[in-house]
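In the block that follows, a single chain appears as structure tokens, in the form predicted alone.
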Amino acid sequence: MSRREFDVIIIGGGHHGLTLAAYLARAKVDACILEGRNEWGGALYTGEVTAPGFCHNIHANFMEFLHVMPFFSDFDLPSLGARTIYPEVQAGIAFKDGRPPVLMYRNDMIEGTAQSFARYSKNDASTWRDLKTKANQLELLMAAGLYTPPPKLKPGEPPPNPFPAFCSSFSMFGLDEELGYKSIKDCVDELFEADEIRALLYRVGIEFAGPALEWPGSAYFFLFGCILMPGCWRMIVGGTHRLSGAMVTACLKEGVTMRESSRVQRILIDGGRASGVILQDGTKLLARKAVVSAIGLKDTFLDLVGEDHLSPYYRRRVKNFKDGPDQVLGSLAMALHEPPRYKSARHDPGMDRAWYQIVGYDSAKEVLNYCRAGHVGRIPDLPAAGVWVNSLWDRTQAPEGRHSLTGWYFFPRASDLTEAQWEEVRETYNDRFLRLFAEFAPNMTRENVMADFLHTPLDQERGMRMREGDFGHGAMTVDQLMGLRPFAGCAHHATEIPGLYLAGSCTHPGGGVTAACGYNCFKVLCEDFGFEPAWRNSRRFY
């Protein structure tokens, strides 16, 4: 590495770090981004983990924010290789006895979802039609909330109370404001009466790092996870790694200095200010303006900065930042001869074409008990899952005439089981799932599976550096959201150490492929250093 000094050094080459780097370079800031692994994109990972030619998105799959993501349009990522497909049937749940499935369609196909709901409840169909219509109208307002940094607290100012915002959100949907204090389950049960529909909404409601179904104060995730997000999910042609590839290309086009296999050992603090980094190989890099960490909160402060540089308040808050949720992802992958053929599809063939297929549950109670298992540190007895078969829409993701299935189990945290126990899960759980799967889709026997793979929370912790396998990069609970994420005194991206900023998913709005954490950090850097506000766009108000 020839150059050793830059305006801004970014630690971590996940999608937030890439976003920040590209905007900084567009603003004519000399930026260098460092990635410890030999590939970019973090959880935007696609691998041939089962057999050659079968592509599996082992972590991030559902691109629910691309249509509102500033980075995606500002840098014209489709022209750089990030092409999308927008499946009509977004999600569906099938049943063992072959009764009709419950399907959720795209945002522009509200009536399709209403008709599917009406098979079980006309009241639920009407409720969905009303809520989803309002959600579509409020989508840009939601986007503005995602892509705006929380206000900076003034000295002595009390931490923000999130509940007024939650309650007013319910009011905007024409619902009782007191729902804002309740749980996801409370909201689903109060607003929807059919058990089959509740089962679908329970699973969808916690799918994207949401808090536990029964936690009071988690109701905001009912609006966000059950109503706003389903219906806008896109997939990336060729696998989600094509999105990170497009982001890398955007960075290179803008002139970002990019260094992979460059793991940071320590953030340099000189005179109380962040001045650069030291890599594991001893290389010293200096930052004229700022060092920005786009990795985890504890990784940043406990591993790279060191407790001796932290105030008692920061030390306490960082150590007590909660990993979560209690149920984390185990990723399964299977190379198939043919895609699943569900019994329930005889009533509606859309089930076989649903992008997200929820299988293994016959009631809302079974979903609830499945999700409860993680809270007591055990593997669910019912080996149910949510799966997707991307090769149904994108033939590049499997060999001709074959199909690639990938999906998610919900498991306890990595530390809840020993390494030997996780190895047993790897060896047995997919077989248990297949035995259950065949009761819902008779062709899903071991004979239909050419090869399979299971990626545990322990694997995620070691490979993707997600503590405990936490795909939310910090619990998405009410005490760690918006102006309280990661904590009140550190929610505006700047930290108590001058020159040190945060841009990872530990900041607002949290986990998910939003590119918002890097985008919001760039806004703050523009404010603090007078950089050119390259984020501004006359066609967008956020």
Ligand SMILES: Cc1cc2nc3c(=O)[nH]c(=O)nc-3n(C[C@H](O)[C@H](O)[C@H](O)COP(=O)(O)OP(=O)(O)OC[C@H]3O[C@@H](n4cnc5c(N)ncnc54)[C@H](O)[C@@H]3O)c2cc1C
Contents of the next structure:
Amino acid sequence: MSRREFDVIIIGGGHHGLTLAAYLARAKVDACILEGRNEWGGALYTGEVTAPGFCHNIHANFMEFLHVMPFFSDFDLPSLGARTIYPEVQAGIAFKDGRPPVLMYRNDMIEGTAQSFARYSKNDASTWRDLKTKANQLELLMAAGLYTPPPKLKPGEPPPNPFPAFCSSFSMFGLDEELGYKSIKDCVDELFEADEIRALLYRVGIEFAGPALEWPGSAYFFLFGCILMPGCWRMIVGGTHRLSGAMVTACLKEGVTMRESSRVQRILIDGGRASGVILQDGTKLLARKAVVSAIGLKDTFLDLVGEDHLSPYYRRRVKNFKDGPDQVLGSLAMALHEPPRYKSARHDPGMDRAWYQIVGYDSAKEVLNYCRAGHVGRIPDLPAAGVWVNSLWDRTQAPEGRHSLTGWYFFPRASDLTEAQWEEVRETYNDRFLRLFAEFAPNMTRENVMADFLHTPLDQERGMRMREGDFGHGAMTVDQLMGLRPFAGCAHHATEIPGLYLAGSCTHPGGGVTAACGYNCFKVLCEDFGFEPAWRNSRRFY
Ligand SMILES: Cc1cc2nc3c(=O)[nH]c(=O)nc-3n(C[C@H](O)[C@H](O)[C@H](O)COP(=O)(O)OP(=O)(O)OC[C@H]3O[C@@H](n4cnc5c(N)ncnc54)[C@H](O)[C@@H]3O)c2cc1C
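Target state, the form predicted together with the named molecule; input state, the form predicted alone:
Below, the chain from earlier opens the complete complex, with every other chain and molecule after it.
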């Protein structure tokens, strides 16, 4: 008969839940993690969605934090199967008329990016050199910000103001502090002059969980998305699911009780305290110390706890937490005979070897219009995309002599279209994209594609339980960040219900494969319950 009582119960076996579980077990806490699906890792998923042997990371692909991620080094995840590749050309944008591409190289190859930028503007090349050099120096400071929980608010204390931190970050880069109030677009336009370079920066600025390009107050993502992150991206050999596989092995090695196909239907509240959970099959599990939710905010409070247990303040803040319109993607996948060969590559073959390939735009304005569409609930008219061909580096990801292409479109929220409209998108959008793609890379015709697949935000919402298809489990706008994520009264992971904690992406620092939400929650649990601080490491200050 399996056990029914644990010290801590964790709901959700995505990477944040797994992180927390592994640290708890290392601290000798009796931890049980429950996953609703029959698969661990949530969005750390790899599937043969087009044809047998073709691997596609239709969710997370670019691992930008592994080199600073405590979980990765503390549990030696490479030795458990999470091996990485670090592609030289990290990102590139190609053009329809075959003019030179703009390429971004990895962090230790600043000069490569500068030379690519210099084809269009020597000023931009020099700005890049300065900013990227500073970014590399500030990397550990950035990591400390990610891997530290926001401070606990004292009763009556006003909500924290994120702008002083944003502004001082700009001054650390030698830029005017007031840029901290502006938008990503404002910063790109002020600091870079070439249209082709702006097009690339607009797109990467919002690519990995960035907020709207043009919203004042989004400028922190200029530093993060345009400067700090590109250059850090690592690929997981064999597909992203190998990372979750290594995380699961770490949990098992440490002695975590792991139960998949165990969907939580209710969080038990007993005498005002979270005391356990009830599963969909009626099984009751008790938690001696804490229940930690590593799933969405509304799922936790509205579905599992119930409004009746919430104060009016919590009810308001939870109901008004925003999912999307940023971070809503449609994932495309194609099984190819051969990889794309871009017209622009005749000037620089690096374009054909860029890991992230931005295709379909001929100007910065086209990128802007594309991004605006999702914000007014529309599918972009221009079917452009960002794509990657992992099989160029990792031959295990496609059959011999063939290639697997995966990518994403920026789409509106799941609820912006009807089911029939999403069905039509699923049926037609890849063909529209291919017609455009062939104008940039002439070999990308239908004949080169053996099979294809499109996963919409609606599929994302249903399959992954990501509301509206928002991959960050909540918009990462300035009002929902740091000490305001998910809202001021519960940003320190503990909630108003004693014994109930949050460890999912709805907490700081939000979406992305950071393993930070689980790690930060563990730090708070150590403070609250006196658990052994197994996160401490003499080689790390965060
Ligand atoms: C299309 C797409 C592309 C992305 N690309 C990148 C990228 O390139 N780089 C990057 O860093 N990040 C990327 N991300 C974001 C990143 O993958 C996510 O932000 C992150 O994986 C979320 O982790 P999580 O643990 O918070 O949640 P999830 O991964 O969503 O895991 C939550 C888990 O909880 C389970 N669950 C839900 N409800 C219950 C319940 N009631 N009972 C039990 N279990 C439950 C779910 O089944 C799921 O397994 C992408 C995401 C998507 C969708």
